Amino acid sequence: MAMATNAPAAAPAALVRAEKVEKWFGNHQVLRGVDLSVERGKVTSIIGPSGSGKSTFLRCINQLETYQAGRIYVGDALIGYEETRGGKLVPLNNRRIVAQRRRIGMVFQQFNLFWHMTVLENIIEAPVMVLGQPRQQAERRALELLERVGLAEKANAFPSKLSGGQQQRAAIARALAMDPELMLFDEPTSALDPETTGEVLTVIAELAKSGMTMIIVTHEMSFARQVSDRVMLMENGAVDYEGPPEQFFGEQPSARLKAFLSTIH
């Protein structure tokens, strides 16, 4: 007969672990030894105050920017760098970057649509382009999308027809249409009217129930709130408070989250 054992459960595998990342434009560090942990499935929002290095910290993780020190991880993948056996970090060539950012969807604060395109030939453009998919295979898969985020009507509309609101949804379809392990959203409703916001927050919302992991810069802190399985606050590039949303948002804040919390309320 087996005996039972009280050995401890595994931890959950985290997808995504940033350790000590620094990041520097010339003199000027913007970040300053961030640490992140992000679990599949899960979602953390991040929030502080304009040049904080929120966002800095996103495109690093996509490679939008190198980081000079620290190491960042998308499951099992050192993104930008190669390690060497010393420990030294050599950076990756661009082919590399490129492959490891298929892995990553981004979203961006304005919609960086093609003008020149319909929404469905914005959705299908990567997928066809980088992936090598079927061109009927990726249509296929973008009016499935579209039908996810309300615009299945507007496959065949032209960005200038849409919109803020309808734009920020059609950017989110094209970045899911690369079937992306990790979404980055940054600001995604910065841009938005409040009318238009809400249906962005709902598309974003439905994502996290369907069990997507995703990091989310924003300053909509009741959103934070309601779908983050962790919050974070950062200020002056490093990590200030972190915690679950109801110990983060709880009667008892760090005076340094209370302050900031009652600039935003």
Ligand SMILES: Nc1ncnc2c1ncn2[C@@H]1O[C@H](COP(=O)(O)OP(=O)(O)OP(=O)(O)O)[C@@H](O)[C@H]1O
The other form holds:
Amino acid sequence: MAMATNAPAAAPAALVRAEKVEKWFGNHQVLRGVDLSVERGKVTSIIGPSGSGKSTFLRCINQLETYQAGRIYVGDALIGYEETRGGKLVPLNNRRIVAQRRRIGMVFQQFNLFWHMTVLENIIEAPVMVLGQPRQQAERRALELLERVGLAEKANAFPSKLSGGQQQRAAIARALAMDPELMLFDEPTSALDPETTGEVLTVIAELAKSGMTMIIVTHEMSFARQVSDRVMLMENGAVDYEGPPEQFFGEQPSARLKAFLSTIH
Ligand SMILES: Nc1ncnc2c1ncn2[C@@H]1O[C@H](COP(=O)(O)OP(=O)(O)OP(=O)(O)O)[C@@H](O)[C@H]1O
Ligand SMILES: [Mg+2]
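The form predicted in complex with the named molecule, contrasted with the form predicted on its own above:
Expanding to the full complex; the earlier chain stays at the top.
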């Protein structure tokens, strides 16, 4: 018979845990001990001045960059390294890094679509080639995703025939086709016209509502306020503030925050 336990309810599980992450480019330290925890199903927006390390931090999370100290966990996986019993970090080989990266979707400022492929081909490429999904199954799923981002009628178009906003929505569908457990966005709307920015933000907001765990680097303050569970302000490679958006954007923002907000209005 199962025994009753008096164990306390489990604390909400963090999907992403970054602890004291440090990164240098040569002698230049660009991350100076960054901590961040993102619970499953939650959204953190990262804001901060140009050059503060926002992109570098995102890129460390999916190993487009290596970090030199600290730790980043996504789920149970220590990203980029294996820890020996003695606590030493040994870099993972490329095959294992690729396997870790597969669980993380990333959307960039520049849409990075394959120009010689249709939208549908762009979306099924990785599921078929990397995950070995049957083509028909991948196409069915791709069409569902295109429906979800409002692009069903563009399945057979080439990216060059789409607006920037449509290209970015196709790039989001392509990332989702790998069924990521985490989505990273690096200024997904900053290359877009104001008219198409809204349609991309709507897709991202819907993704947030659907329970996707996300980290979003953005300069869109009202969007960040509306969509985020937490906001992080980075400055000079360090975390200046991390907490709920109400407090962040609220009645009495810190002098530091006011100074930053005044630079972007
Ligand atoms: N590949 C690289 N080699 C050398 N230095 C780099 C490299 N990539 C970024 N840096 C430096 O690291 C620092 C942080 O850059 P990062 O791109 O992470 O900033 P950011 O906060 O994303 O800025 P922005 O808002 O302009 O995108 C900057 O000083 C930048 O010059
Ligand atoms: Mg950047």
